[in-house]
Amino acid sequence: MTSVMDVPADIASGRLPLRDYETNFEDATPPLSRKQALIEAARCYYCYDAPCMEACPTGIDIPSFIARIAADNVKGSATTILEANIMGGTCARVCPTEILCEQACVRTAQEQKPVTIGSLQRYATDWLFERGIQPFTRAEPTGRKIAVVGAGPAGLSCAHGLAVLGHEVTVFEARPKPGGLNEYGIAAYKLTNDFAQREVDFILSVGGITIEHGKALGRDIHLAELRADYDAVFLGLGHNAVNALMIEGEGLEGVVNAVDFIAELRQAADKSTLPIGRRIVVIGGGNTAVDAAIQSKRLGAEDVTIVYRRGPDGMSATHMEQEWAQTSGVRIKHWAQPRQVIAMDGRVREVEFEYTMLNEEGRLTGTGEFFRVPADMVFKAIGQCFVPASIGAGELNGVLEFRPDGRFAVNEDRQTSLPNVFAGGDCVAGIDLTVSAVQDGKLAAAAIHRQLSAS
């Protein structure tokens, strides 16, 4: 597998004028002004039994935080949000509100124009962060120590919840920077101005949390040792592998994991130094595919095509994300699956696809008709997974229970088969969203605290 930085002759950096890179990676959704926020907040009905709250995975009291904005109590609004979702700032930017809280908004059914809950949430949390306000006060130290493995949304949410309750938390993170998906896996134009790290700094500023970088489970730290040294352990490991296409030519130079491309782009201080092909093919139908495609276009790719094996309704990327891709100059071709990557002189030149359809039983099948799409680079975005073997599964087998898909089996408290080991985020079953990972961490923190308080 090639790195994005291994540059074939037809892949180049600096395809655009320098000023275009800054423009192309500006904030995709500019924040509301105070006047705009007050007007939008006034549209809310402040429902007593609010369906938007039911649709929010973290259960934010949406009518309450919007009412506080309407009353110009922005600090109170932000505090309401962050008490339920400590990463409310990121979620306001990246959460698919169009299929969650805003879809459930009463005004959606009445007018097809919901209250823009995500924008209002961003308005409140940005106001708080810009003023350096810390609304949380840490409880008296309990003397209890908890290990959190993974400094992504689930791990940081759990760490913050436990620290506020007075526990000492050590977070072990394999990568050089904390933040997980928020730092490495989201399009650069969705989280600008180093927001992911600003949010991490806010979380850590409550105190009681230490992060140790370069520490991977199964390599540098081991579950048995953590259980011996700490009162409880939370595993927020996220995804650790990318699904393979399983086709001929997948290992050719120019075939790149979309998540690696996005991570490299997010960490690049100068986007003009990133090489990109003229012709890009992205295989997949989720947000990662859309983010890779749009950012390829914004780096200067001339022809970008997303190919997905089912129709638009089958894509995990929302219709809004799909429309965003298309209005950004990305083509989306449905009902086709990859069959082989074709090379010339050892480098990618085309991808062959087979048209697909649903058979009489509703199963996806090939039609026997093929076509080819020219490509200098191919981004694989057909999903990520959790592979226990990469974290030393040998020492975990027979100790922890796994689901058939390889993820940790947990109960409603996010407790694993071991009483003092909890897990959350993408390494357990659920919706693979930042907001869901935050909720997992929050629930686990509360359960760990109850367990420690009872012992």
Contents of the next structure:
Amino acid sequence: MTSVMDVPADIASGRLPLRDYETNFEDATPPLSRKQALIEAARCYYCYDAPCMEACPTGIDIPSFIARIAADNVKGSATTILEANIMGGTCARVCPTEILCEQACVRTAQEQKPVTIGSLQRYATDWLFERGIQPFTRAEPTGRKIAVVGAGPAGLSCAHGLAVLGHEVTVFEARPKPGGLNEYGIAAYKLTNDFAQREVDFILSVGGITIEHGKALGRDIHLAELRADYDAVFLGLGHNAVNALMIEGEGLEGVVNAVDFIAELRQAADKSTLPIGRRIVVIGGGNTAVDAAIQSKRLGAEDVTIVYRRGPDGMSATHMEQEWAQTSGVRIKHWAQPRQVIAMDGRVREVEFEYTMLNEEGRLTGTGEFFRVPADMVFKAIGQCFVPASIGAGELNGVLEFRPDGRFAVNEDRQTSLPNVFAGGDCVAGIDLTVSAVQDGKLAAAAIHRQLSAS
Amino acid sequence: MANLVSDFIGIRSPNPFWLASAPPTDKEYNVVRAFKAGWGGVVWKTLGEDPPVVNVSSRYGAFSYNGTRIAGFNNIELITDRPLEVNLQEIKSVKRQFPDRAVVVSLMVPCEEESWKNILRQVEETGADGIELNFGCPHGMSERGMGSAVGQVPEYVEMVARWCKKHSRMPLIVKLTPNITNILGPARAAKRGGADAVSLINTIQSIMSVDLDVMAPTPVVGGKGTHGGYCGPAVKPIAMHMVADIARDPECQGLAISGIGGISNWHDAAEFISLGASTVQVCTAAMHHGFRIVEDMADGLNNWMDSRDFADIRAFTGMAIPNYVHWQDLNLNYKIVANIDQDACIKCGLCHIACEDTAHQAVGALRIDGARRYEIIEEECVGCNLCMHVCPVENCITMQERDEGKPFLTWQDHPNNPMRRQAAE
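Return the structure block for the form predicted together with its partner chain; the form predicted on its own was the one displayed.
Everything in the complex follows now, all chains and molecules, and the chain you saw is the first one.
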């Protein structure tokens, strides 16, 4: 009998014919044509006290923007969206609408077929961007200066909100490109044609916002200085760490953080140069796991298995994402937890898992039975976190209040324990979605403006 | 199987579905196709005197509603633009090929007895089953003293009808224009003139839409537009009202009715027939989908008649007319109230906002543990039906009768009516 160990480890680039890379990474959900948009818009009932609107973290007036599409007022539609959510274009593409607005849509209750709100939102915002229309006018300069740390969705949303109100905003960003996870964290086929950068350009085009790249908090800039030099500070730091498996073999070559793989893939101009294993194991149950798995498959991996320690309902990837993974040829194995990564010649060959179950108290426990899955590469996707201590020798410790999970404690205005320091996005509590980060930034901008106007 | 055979003022056809006088009946080629598809009869597109009229390019306008194409339709086409002799030859040929179908010829000539006498003689020679006087065309022809210019003057209607009966033995249908204040005027005039039947409605004067780029009414002809004749599903309610008014009018008794106006399926046809029409004429639906629709119409009508045990068309012709009364004959003590089926409700809130903003504040919007709930406030509900109509869920909001033990009472006897009838002592 041949053992997996007899087969040489296989990690290679260029597994596919060149043209396949292009089709594999093109727009996963193509945009609606005008005719399609009009038909879909006509399906909206224009609900009163619309449940979809309440389900949107940024509270977009969905019935109104859809009615405007139906009435051929697409500029008005896009403006309605962007006033509530400046990243309405990205959110139209990446929001898990099936658990937000579209789940709440009354047509879901009626016929299990919601109005496809996300696709209509994309139709309207694309229309505006394609025509280069600027729907916002900046107020007279106020002379007030605000520092925003992090050019991700939270930071840019806050910066835009303040800039429109006439304030001067400087955004400090550690990475070479703005956009945060929109640029580095989202699967390539969800945001094609450099959309994240085009959206950033749109946000900046209103004026009053300067981005300084290569500036990390605690290294190049410091909170105390920002507080002294600016009228207010917004921290949109995002996640800065990845949860570890804490098992033997985790440090082996070929064991990779899924977020790093996704970022590298997004930044690669030529996907055929990216090495990928023939056999891939992804550990985790979120959208990151799904994105890593599907993109592995699309780079030419032969066998891709997601292993998750609980059942389908426990996965934070939505049912739609799970289904998409499965129809993309990814196998999802539930109820198993990793025990060790097994190597030969210093390279990953297999991952050993233990079956899991819920015990009588409803707690997850191993069954004592084991199995192995062959793997040339292992992607870890068991969550990201925010570790304040890792910022500049802990310069925030003792200065700001934190929650037990390590994130900043903020009030409903996204104000931290320091009156002129606000925070939002993944570094505060809440669902870790682009849309909620945008809302944090929007609320903080409004609160900062109120504070500055009062003083 | 119910019997769909129709005998309309002596004109027999295998079913009551006729094609109205319009582009689909302009040529032998089209009419042969229609008969092969199963249409019971046609009214040939209006013939006039030579030289023929000239039609413009860009002739139709359409109204789409929420993605539904041709909810309403209009045209600025005139009567046939082919020489009279060509049409007469083709009518003769068609009638020879399809002796069992109804071939009625629509006519429009100047308001002079000699003109009518001449054309009637020529039409009679074709073997056609009857004639229909086009007193309805609302554009182009009316400006030349024909079409609706005649139909709008009851005295003219009566006069021309009388000429036609005098100079021809053919059964006579007068097609009425809806572009008047009271349809009974021309209908009674047609009866007095000796007409055997009326057909209605012809098209309604309309501007279909304005092209805001060109700043001209549609259909646009070289940068200009004109008013046209409106038809299609959107005009059906207007047509049915006029048909029913004639059907219940004592002076019009004995006048047969051919119903026209937005008929697209068997259900529409059954409604017109229940209001007193004994044949129906179709145009827009055929122009939208082709002649094949007649098969579905005949099949649907047949199945429905079977389900109601109606042996033939006559069995339900005019059956709704006794229930079509004047407002003053309605029972003011009849009471209904809205009821929401909470299990069927999808929480769209449309009933609430409609009632709250524009009606009687009788639908409450509640939140119970955060969940939406809409409830009827029965004391405020006047039974107007608005919520039922706005509700997108079939049978979610229904109107329920409330018997308050009050007697039948109409406005004629109501104490608030200063002109009320006095009870006999």
